[in-house]
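Shown next as structure tokens: one chain only, the form predicted on its own.
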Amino acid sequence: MMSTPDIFYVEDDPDYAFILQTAIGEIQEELKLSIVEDGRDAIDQLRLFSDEKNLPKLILLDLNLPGLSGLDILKTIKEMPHLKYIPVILFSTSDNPQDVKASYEFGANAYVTKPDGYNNLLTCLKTMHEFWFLQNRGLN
């Protein structure tokens, strides 16, 4: 059994990946973030998770991916009872208006547009840390 992370992210762009890693690392160290880059390893990664107080506290999600799309990620994970109630953000360079219309239709918690610039990302991840970590009360 893999360890649990606080944070599952689906991203295909190591560059990017790596970038929000070190973001996060200086956001806080002890967070555990767990990257994986293709849609169908997400979902047999996320489905290993199946005692209920060992699951990730928040899901990122890009939208586009090899494998499955985010949205057909989200789809998934909200149909799987033990992981439907875990926050799920569609962190995306899109920002068309169809894209957060159906990120929302299919489950999304919310949806980020990816900031451009390491201190705009870093303000951005802040901001999610405050809310989904420190003031959110979730049920894990």
Given for the second form:
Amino acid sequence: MMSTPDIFYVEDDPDYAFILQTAIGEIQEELKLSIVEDGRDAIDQLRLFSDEKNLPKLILLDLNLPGLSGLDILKTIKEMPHLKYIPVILFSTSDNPQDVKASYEFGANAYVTKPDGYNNLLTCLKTMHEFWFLQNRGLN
Amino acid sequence: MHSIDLTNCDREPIHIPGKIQSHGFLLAVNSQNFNITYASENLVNHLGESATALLDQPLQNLIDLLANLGVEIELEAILALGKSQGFDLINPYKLTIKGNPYYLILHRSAENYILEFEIATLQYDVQHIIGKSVAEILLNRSLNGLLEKAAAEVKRLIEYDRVMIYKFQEDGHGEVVAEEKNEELEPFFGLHYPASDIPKQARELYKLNMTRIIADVYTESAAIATFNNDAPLDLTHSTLRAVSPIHIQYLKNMGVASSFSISLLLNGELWGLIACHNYSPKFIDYKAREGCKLIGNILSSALEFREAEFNNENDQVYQTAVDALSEQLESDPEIISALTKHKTNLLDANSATGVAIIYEKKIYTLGQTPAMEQLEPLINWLKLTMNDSIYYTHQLSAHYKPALSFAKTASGIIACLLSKSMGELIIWFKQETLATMYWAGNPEKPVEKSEVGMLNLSPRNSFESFTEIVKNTAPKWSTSEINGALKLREKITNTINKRADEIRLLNERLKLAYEELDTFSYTISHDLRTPLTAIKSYTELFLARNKNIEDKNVQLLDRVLVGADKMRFLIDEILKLARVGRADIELAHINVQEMINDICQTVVSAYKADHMSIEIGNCPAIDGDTILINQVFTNIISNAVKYSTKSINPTITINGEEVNGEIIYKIADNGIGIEVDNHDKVFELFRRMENVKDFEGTGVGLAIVKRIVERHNGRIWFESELDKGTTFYLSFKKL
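Show the other one: the form predicted together with the partner chain, since we just had the form predicted on its own.
Once more the chain from above appears, this time first in line as the rest of the complex follows.
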């Protein structure tokens, strides 16, 4: 049985993945982050978590991915019985209103434009961590 | 009493004047009984015997008289020879009377033999010169060259002050088509003379006598004495025939002392004359006259084939012009430019003096055309009445009364319909015949009476009657001109159709390219964000992990961050613009009042402009895409606030009004304004004005606004004055 991450992150850009990982490490070292680069792998992995009934606490989805897009993954997640209650945050460089609208329509719990630069990301993640993992522990 | 004018000439029996010119003397002999029937009264000056003394006497009396003067001449034998062989063989018969050389020139007139004596003056053989002249003349290939050379050679031969070649036009009036003259004389070349200047019977005589000399207009003619006063002697073929007093007066009025003419015939008709004037009396020897006659004959026969050439020459020129225009239509994408701006233009395609093209609701003109206010009704008339693709006339005013007011510039027209539905056509104009001619006289000048009460006869006074004939009429269009116009019309319509298809295609491609460009800018800007974020993030991460690097190195990395931020900002702006092009417009009825209130609040707080006074007036609702329209008002109001923050009592007024089915919003500020020179550039991408350096911005805002407004089929414009303020106007169609 593989360990289930706290945060499941789908990101094809290794740079941003690295930066984010670094930032999370800085916030709370023991927070487990799993990064998948490809949409299909992500869905397979999520299915596996679902089968094992061992779910991640938060899913972060990049919007623009090769193959299946973030929206495709979102749609699949929201159709899977066990997974659909996991909070999903769309995490994208795009601030296109159409993308935002579509994301919410497909059931995203939040739409966050990727912060620009490490410092902004750190601030953003700190707030997010505070909200999702500390203040609302009960939710999880 | 008859009034004397040139129309009287037509009635004057000029072949039986009963007089001869006094430079020679004349006798007539009955061909049956050889009795002397007529004798000129100046006989006495030459032979010392009175004319009447010889009348009704046998020919022998004359022979005896001549014999007494030392002239041995077998007149009877000569007349007999002439009768059987023709007098041309004998003429001129040279004899010497009282030591003076004379020519005897013989011809038959009805039942009389006419004997004319004139002084022989030529000392040398003229034949040789004439041979050379003829060769010179015939060297010329063109008709004009031929005529000019002929004039020159005749002048050389007779040494008159002026030699003109005078051509009779279709309607009988004449034009000087070639001239050779003494330098100091005023040129007559190109002048036109009314038909009445050379009356009908005079023309008939020109056809019979190939040359005609008027030796001295200032000498009195000599009367012809006869016992038979009821039968005036027919002097049709006489070389000495006296000149009509009307013609004498005409010549005197022109200052001419001696006149000589050579007839030019084409197909048996009088084509023209070689008219020679001398301003002092100058007689021309018979042989020189005969030489001129030969030149006239040769020129006449040359005309016969060159005339056809001359007519074709014009056709050739027009044909070439039509071909050149066709080529220009191929190479120049602009139809109007192809027809008017190149080496060959529409005026070269025929004899028109002006042309108007009505194309794409505009009127273009070349040359002389009626004025715009005359042209427009004519165009409307043509559009209404033209059923065929072409309409032409050389008397427009006969069909279209208003044309009387511009008959001078346009009595002839060819109208070619390019498109009836679009009302597009080409109209060629040709001037009235009168307007194109240089009259040998001032038509405005009234007839004057001379001292003795005789009317002053000159070409000037015969003008009026001629004017009536050619008024409001242009020279006729030739078949080749009409055909040329038709050919050109076909070429133009083909080109227009082809061009329209090309434009339609180009438009579609442009639309596609535009869409692609939007997608491209969107994608590229989006894709650029990712590496940019990496640059910024790594730099920040590096700085976070290396707290101990030197300050100056930190500063360097800070510059990287500033650059990355700036680039990010620009990319975001481009994205916004590209998004406007890509976005689907979702029309909604927008409550502008609410929208503007919100925007103003946001903008004021963003610019910390609480001191700003914003007056919001009427805000009628408009139909548009809520997000995009919001962007429009946000950008415009932001600019208004931003650029007036530093003004004293900054005030912004916003007001909307409905005008003719449009809702026009007016957003005015009292900010820094826009320099007049920059008015065109305001909406350009990344364009920022000189005076906004101290204000933040990218130069994308107004480009976006314009794009959104245009996508809503609206309009945007502005008025501005530097340091006074700017007013933007936004107009939206009311749905």
